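In structure tokens, one chain follows: the form predicted on its own.
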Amino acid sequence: MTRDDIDGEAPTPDQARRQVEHYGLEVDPQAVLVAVRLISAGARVGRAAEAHFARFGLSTGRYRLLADLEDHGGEKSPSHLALDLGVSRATVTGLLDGLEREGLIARRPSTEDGRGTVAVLTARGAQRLRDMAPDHFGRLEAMVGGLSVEERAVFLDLLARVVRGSAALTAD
């Protein structure tokens, strides 16, 4: 059995209190449980991302701005396509190169600001999106396949939530 394999059972519940105890923390360790649970989770299926999109030759990155590319009409500058997917405008550099490299995007000069550029969602990209559909959303749908939808509804709003409380990890 392969860590992955496992439920995500750890820590338990007695390793998070003792932890807590051990440090003479005043902090829930039901909540920090929660937490690195959540944390494990993520990395897990961050990794189940990326392998997943490697059968289309793609990252969770390069999916990421084809798709959000094709959500606006077919274009869109590199630094708004840096802010939407809440990455660096280095990053979202790197990913256009290769993109570009495999005829996914091209780039061309703005129309509306002459000096900048935008990236082109080609023919090619679009239909590289068409052809995973159908394989992609279904796994994303078997991935929660678990859940009814109420609990889907329930979890979107815990989701959201945590997401909001990620700022404490972050904040200064």
Given for the second form:
There are 2 protein chains.
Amino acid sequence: MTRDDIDGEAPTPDQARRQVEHYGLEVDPQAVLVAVRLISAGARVGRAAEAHFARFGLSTGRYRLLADLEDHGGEKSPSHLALDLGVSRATVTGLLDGLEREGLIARRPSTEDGRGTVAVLTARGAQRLRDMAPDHFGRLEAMVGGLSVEERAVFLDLLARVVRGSAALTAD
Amino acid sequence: MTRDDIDGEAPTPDQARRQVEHYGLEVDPQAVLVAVRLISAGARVGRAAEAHFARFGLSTGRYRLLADLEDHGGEKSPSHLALDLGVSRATVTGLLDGLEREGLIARRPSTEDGRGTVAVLTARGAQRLRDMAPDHFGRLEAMVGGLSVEERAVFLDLLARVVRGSAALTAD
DNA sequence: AGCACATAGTTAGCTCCCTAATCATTTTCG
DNA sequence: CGAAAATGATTAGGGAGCTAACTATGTGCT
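Next, give the form predicted together with the DNA, keeping in mind that what was shown is the form predicted on its own.
Now the complete complex, all chains and molecules, led by this one.
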């Protein structure tokens, strides 16, 4: 129980086991440990990502929006963006507001749909992506550098399955 | 490229590859994919967890605090809680405020340190944990039910290593 | 044609967690 | 012993994302 698991490895297997035992439940402590660690790790990595993007004056959400826009030819409707990014339309509105204020995207009315708007990546937005690319992708690569190619493939598979399983949290 | 990857599997390997190629970087697209998927999955699972705990009138942070408190005998200082939960002391203050308002914890001044406070799990707090335990742990188990015992062990190992690697995002 | 209903986008208000600054107590040390 | 530094907790303020409600435009059905 040495205190050099700098944290970040919380909770411990013992904690998981004690909790389950405490309530006399017939639940696999290891399964609980995996679930809780993922939730905890997700928050942790999310915060690290937020700090990372802050270097470039962006947030995780704003970066993801810019990148998605560029990958899609530089134009996309807010609804479509919300769908592809997996966030609400209201969130996209907020992200676009911030990006527009900094001149990284522009909004223009849709030509086909009177209700619609199209978000357009500006030259400045593209430039921002270009500027941060080497550092950004370099750090991402370093992040998983400790895993072999095979391990990465396994991780992707397991991660996808657990994420799919996370529907169990919200079911009903 | 069928559109039945309900999302949740975003981004695609193709997107990762295109992005890296676009900037002519010598970065492994698979590594980028793993990193980006983890960031995305973390946010997704985090939101699912938040919705899950909301059922019981709690948030992820508040639940984690209560659980940690119980596991520690029902008493702990805010600073110690912050350390063990991996959040800032200011966040713990906020969590305690909410929990105290609902009568799930109480604050009493520390007897040893004039500056200190001790958070105490109340009977109501313990009851809340007891009430939610079957549903809560059941769902957690279901979440990772798709993985075999061996796969869970592998996942724990890989997850820990990637989390450790995420320091690369904030380094410097 | 006209009216119900769906859809695009935004706004308002909420919670989560963070950092930075503040205040009160220790603790340390010249 | 008394000043400086460290530590515990809180407050103030900010950004992310959410839901629900609202406006405006499109679509469809009778």
